[in-house]
Amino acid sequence: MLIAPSILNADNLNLETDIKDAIAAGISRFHIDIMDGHFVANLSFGPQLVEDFKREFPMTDAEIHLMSDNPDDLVPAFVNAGADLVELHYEAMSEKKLDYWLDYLISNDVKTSLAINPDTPSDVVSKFASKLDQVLVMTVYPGFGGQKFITDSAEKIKQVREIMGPDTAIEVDGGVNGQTIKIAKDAGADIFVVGSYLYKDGDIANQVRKLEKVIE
């Protein structure tokens, strides 16, 4: 079980402090949302932030959630910046192109993940199962933090777990808090992206401890 804070919900003017506080609480991976203003309406971080992150925190994993339909430019840029894992959206490109970029990540020793939106059928993950280290099940519609967990996401998590088997990590992203993290865990998830609950609702270390107690 792993908690991956989403820095999208951190304080941008105190980002280093918020990251350090989470690391001090035992966090070993951060979820970095990359939004291009086209595939999703919002804009967020770029490769420079990831490069800076890996320079300052080299032993901490940078998980790149690529919400973009421009993989040709962005995938190599984030690989070069030091990404440890890159999550590609099924909805953002053709299956042929997705297959190509998964191979590219593997050849560059970067871990792979396929992200699927709430409306995307679970069985699409089976087409790429042999190339995936992880599947990201979106439990909100991508683009903005602070949304509520979609309650019927549990069934999709179960379906993806059945398809992928016990050895592939299943991550959830969106509306994860002290109640919904248990729903996701019971359905088969083992990595939990947490944003607002960590950075908006109280002391980071205390929030991490509360979540760990639920999923231990």
Given for the second form:
Amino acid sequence: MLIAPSILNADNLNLETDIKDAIAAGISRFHIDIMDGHFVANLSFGPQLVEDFKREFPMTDAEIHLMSDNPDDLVPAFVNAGADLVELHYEAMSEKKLDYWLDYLISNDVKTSLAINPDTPSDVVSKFASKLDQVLVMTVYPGFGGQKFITDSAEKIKQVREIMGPDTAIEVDGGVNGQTIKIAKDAGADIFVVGSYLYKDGDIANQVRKLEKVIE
Ligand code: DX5
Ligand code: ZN
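Structure of the form predicted in complex with D-xylitol-5-phosphate (DX5), given the form predicted alone:
Every chain and every other molecule in the complex is listed next, the one we just looked at coming first.
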């Protein structure tokens, strides 16, 4: 079980403090949301942030959630910046491109994940199963932090767990809090992206502890 903070809703002017506080609370991986203003209607960070992050926190993993339909420019850019894991969206490119970019990640020793939106059927992951370290089941429509967890996602998580078996990590992203983390865990998820609940609701270490209690 792993909690991966999303820094999207952290304090941009005090990012270093927000990251350090989470690391001090035991966090070993951050989820960095990359939004291109085209695949989703919002903008966030670029490769420079990932490069800076890895320079300052080389022992902490940078998981890149690539919400972009421009993999040709951005996948190499984030790999060069030091990404440890890259999550590609099924809806963002052709299956041929997905195959190509997953192979590229594998040959660059970067971990792979396929992200699926709430209305994408779970069985699309089976074609790519042999190339995936992880599947990301979106529990909100991507684009913004602070949205409500879609409870129907529990069924989707169960289906993906059935397809992928016990050895592939299943991550959930969107609206995860002290209640919804239990729904996701009981359905078979083992990595939990948490944004607003960690960064908008009070002391980070305390929020991490509350979540850990539920998934222990
Ligand atoms: C949504 C992003 C999420 C989001 C999570 O498009 O992919 O990672 O920032 O934030 P919360 O936990 O606030 O839903
Ligand atoms: Zn995300």
